[in-house]
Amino acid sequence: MHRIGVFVCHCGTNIAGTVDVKAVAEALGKEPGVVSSVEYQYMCSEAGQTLIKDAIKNLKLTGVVICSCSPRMHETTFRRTAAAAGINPYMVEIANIREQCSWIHKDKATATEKAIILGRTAIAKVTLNTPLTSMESPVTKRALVIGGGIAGIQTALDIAEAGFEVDIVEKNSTIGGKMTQIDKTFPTLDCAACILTPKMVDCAQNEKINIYSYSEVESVSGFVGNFTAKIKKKARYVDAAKCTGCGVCTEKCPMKNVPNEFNLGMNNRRAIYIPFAQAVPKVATIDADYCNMLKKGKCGVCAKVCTAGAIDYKQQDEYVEREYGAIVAATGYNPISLENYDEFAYSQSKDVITSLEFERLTNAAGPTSGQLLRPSDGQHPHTIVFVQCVGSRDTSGCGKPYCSKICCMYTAKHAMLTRDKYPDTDVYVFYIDVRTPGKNFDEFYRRAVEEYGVHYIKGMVGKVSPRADGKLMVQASDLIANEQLHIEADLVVLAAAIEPDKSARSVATMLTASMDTNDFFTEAHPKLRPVESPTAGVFLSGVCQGPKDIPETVAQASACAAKVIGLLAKDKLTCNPCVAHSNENLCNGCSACEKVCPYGAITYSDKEFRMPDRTVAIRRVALVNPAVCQGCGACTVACPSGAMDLFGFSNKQIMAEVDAICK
């Protein structure tokens, strides 16, 4: 006989403001099997949990239904409460009457009726629940960090500092990411390389950190605590163990006209190259698309001049498989393509550049050795126009609907540095509004206006037109003065929106992690679990989760590392008992479930069955490894014979909920 207790939470006014909580409790108290139905203001509070414990003990409850907020918030809390009172934690059901009811309705009568229905479905399910027992699985004490920018570097260093081994997989030939291309950082204006390269060196020298540069993660399988990743080490045609990074090969290579991607194509490099002087690892890489030896079998100069004998034209891609307890996504970002913004003449004039290209022009290691020169003629520009929000906050469909967060500050930095180094330069900044949310950010912006005389104009640039004399005619509006402006500029700098790196989508697919419509990784909870993915064991670091500046990225990276350390510090993890199982009498061995299982938890075995005529038949049936299964339910949907079912979410339980809704 079922003895079910129902507990309805007010959640302050979150629920009670739209739902008649007392009416819900009274209605659910009349359901079959319910022996107690009460309401309380904060059921998750200590007093609320005591109320539940006392009811379980005094009324000898066999099942509990909590009508409250999302199970993502407090399911674990209420299960622990039930276990402490002496009943199996999986005899607890949550009816979400906040997110799925009160928050999406304005009419109280409608919301109350729906809350009663949701409570009724939870009661129907809990009557069919059976006690479940959690298993345990070991934890592999090693972490994988995908991406070697400042986010990945900081995360890896913090994890290694705690004594755990870390592998960094970086698709480029060196770690460092976008920060290596930046000259100065706001709001302190310290040298980006000066604060980044010591961390890069620390990574290389830390015995707990292994760097897979010029590599990619090909596949990931497994589950929290027990992931297996296949890493592809791309052939760089240079033996990294032998290369000393002397750079002689990069000086002697006859193929000189290869676009230099590190300088965004604003100058050329050789077919064999080291991206920049402080690269880690400092190992040369041969670009197979331009190397004459690899393409035509002619040349070999780099091999002749290499005294270490590191050049290997026959080198092949290598594959490495490693096991990990936790995985960190730190895939970074890129500026958006400006092909949809031809009104700014980006494709028509070399003197219309992006902010990242401006960084390279002002960097001492850049194509102009730090001198601010126009790309078209190498002359110093005397009038520069900065255009804010190019592609950001754009709801037209051409750009991104979100604010890229960093553009206001780095434009203020660019304007300030330009006026400081070249006082004869007039600098104009066109903006929608200026956003300065960080520590000392607003003071930094005001310095640009008040001390350095940067002309900030609230308005939009409508068109940039190249003229025959090399000038750029900028047509814009000044919304405060209510007038149209025409400015003759020597250089136009576009603050392009940022977007997740193109690899983020494929990485998310491998990790079965969630993404939003803009391809940013989705966190488990935006406030309470901002560095965790909804997929257990997968963590988020840096801009892959959303736009942020360097200080915020470093802070999130350390927070991410703390979560990883907390996981790796455990010897065993408690597994979810809500796993799939196969009814061997119904299974026809079709393999449909095996094909859809994202965790590789299903295998097949030949089993003997005694037929009615006493003959023995051998049939192929599905077997589920409960230690690997994560209870996603994909197999139960795919199974054509209904043989696959899920503990805790059986077909019978789901249909009981449907019947409760419809009655």
Contents of the next structure:
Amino acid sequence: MHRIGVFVCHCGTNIAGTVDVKAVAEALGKEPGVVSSVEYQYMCSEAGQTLIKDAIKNLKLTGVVICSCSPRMHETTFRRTAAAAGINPYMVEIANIREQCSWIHKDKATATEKAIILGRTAIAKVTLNTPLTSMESPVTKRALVIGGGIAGIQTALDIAEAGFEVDIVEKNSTIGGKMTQIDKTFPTLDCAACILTPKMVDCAQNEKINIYSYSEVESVSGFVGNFTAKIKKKARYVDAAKCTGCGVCTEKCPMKNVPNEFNLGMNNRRAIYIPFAQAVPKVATIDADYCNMLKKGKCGVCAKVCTAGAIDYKQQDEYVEREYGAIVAATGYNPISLENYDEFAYSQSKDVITSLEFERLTNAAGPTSGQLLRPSDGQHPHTIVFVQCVGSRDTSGCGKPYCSKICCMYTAKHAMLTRDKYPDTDVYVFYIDVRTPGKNFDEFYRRAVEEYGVHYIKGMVGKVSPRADGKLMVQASDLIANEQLHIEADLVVLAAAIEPDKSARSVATMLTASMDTNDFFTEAHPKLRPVESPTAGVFLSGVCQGPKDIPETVAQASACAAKVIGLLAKDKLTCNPCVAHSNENLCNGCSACEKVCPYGAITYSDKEFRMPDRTVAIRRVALVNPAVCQGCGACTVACPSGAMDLFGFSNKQIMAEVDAICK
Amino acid sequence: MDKREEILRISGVDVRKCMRCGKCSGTCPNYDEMEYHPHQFVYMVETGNIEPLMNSKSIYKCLSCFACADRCPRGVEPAKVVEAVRLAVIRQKGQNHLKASQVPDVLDEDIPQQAFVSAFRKYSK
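If the one shown is the form predicted on its own, what is the structure of the form predicted together with the partner chain?
Next comes the full complex, this chain leading.
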């Protein structure tokens, strides 16, 4: 006979304000099998837990029902409490009388009635509960980092520092990401390359880090601690082991007119290229879209000049399969396309550029060797207009509804550096709000105004019209002066909104990690679990989770590494015992369960069965791998013969709950 | 009905969506002719300061080109607010500011064609 204890929590006034907790405890005390029913202010407090433990011991309880908040919140707490008092933790059931009752009802009588029904339901279930024991699964002590920008680099370095192996998969031919294209970094103005390239070299030299450059993750299977990823190493037509990175091929290649994506198409590169001098790995890559040898079978210049014999026109895509305990998404961002913002004449004039293009124009390794020159005629611009929030905070459907967060600061940096290097230049910044929350950020922006004389104007540019003489007519509002301004500018710089990299969605699908409507990865909890995905074993680093500047990205990347290390440091993981199992006598081997299982946990085997007439029959039956099963229950619904059932959520238990609700 | 409510109802605009960026006034081709500018229409309707707008010539100076509505990043559509104020005036007085037949007399050569067409639309209601 069951001896059930019911514990009704007030949750301060969260529950007690709307639910008559005394009445609930009294009503549930009369249910069959219940030997004690009490209420208390905070069940989750130490005193509350002691109350439960004492009741379990003194009244020899076999099952416990807690009427409180959502099981998401405190199920683990109360299971631990029960285990500490000596009963199986899976003999605890939670009736959610807060989220599902007090918070959504206003009328006390209705809420109380519903709370009693929910409590009765939990009692009906707990009487059918059976003690369950958690299994353990091993942890592969290796991490996969998808994306080799500053976020992926920092996460990989920190994981390697703790002694675990890390693989970085980067789709471009070098790691480094967006930071390699940036000239200087706010608010201290250190040169981006000077602080980034040592980290890139550290990655290359670290024995624990393996870089798969020019590679993509093709598929991922498995679960926390036991992932298997298939990585595609795209053919670069150069043997990475032989290439010394001398660069002779990139000078001799006759295909001179390939747009250089590293400089955002503002100059050209050859068909065989190394993106920049400090690339890691420093290995040439042939662009198959432009190479004459690969397209027409004629040329072969690079092979002739390569003294290392590294060129291999026959190279094929290669696939590697590896096992990982944890996976980090660090897929980064891109500026949005400006096709919806034709009023700024981006497609009409070469002298209307994005902020990232401006970075390349001021970078010593850029197309102008660091001289700020107009892309159209190579002249020094004397009036520059910066436009902020181009496509950010835009709910009209053309852009992104969120604030891109980094633009206010990099625009202040651009404006300040321009005035510093070219004091004869007039610099205007049109802003809606200047957002500078960050250490030394507002001081930095004020310096641009007060020390460098940048004209900050509260208002937005409405229209940019290129004139025949090459000037750009900027029409804008000055909201504080209540005037419309007409500025003859030489260069217009647009602070384009940023969006998650296009690859993020396919990565999220592979990892079964969730995303928001803007394609940013969702964190497990917006405040308390910011670097974990809700999918166990998948972690988030950098802008793929939300807009961030470099300091924040690095901080989050290290936080992410700490979580990965915490996982990899364990030898075994406790599995959820609420998994599916198949009743072989009922299973007819139809494969319905196997087809719906999202985790690949179900296999089939031919088994011998003794039949009533003393013959032996061989039947095909389903087998569940409990280490792989996540207990989603899809198979139990799909099974036509009722052979599949879930521990802890059996069909019988669920029917009992439904009956209790309908009583 | 309260004037503010009337204008919100006629225009169908949610003025609270405005984030005060001023792109409407930055974009307005007839800015200099208007005493109150598109962003001011939105703001003054939001705060209920409607009388000055109703008494201003600005409601007739608006070209109804809808550039402000097209480029507003928040989808506020200031042009519809201007038009709503104008309609409120017309409904209040029970008559038009001008008769359509009078329009050609008050036009000068510098006025944009668009304003000319829009004037007929406004005054022949």
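Remember, predicted model here, so these are calculated numbers, not experimental data. Positions refer to the first chain, counted from 1. For clarity, a rigid core is taken as the largest C-alpha set superposing within 1.5 Å between two forms.
- For the conformational change between the two forms, the C-alpha atoms of residue 301 and residue 285 are both best fitted by the same rigid part's superposition.
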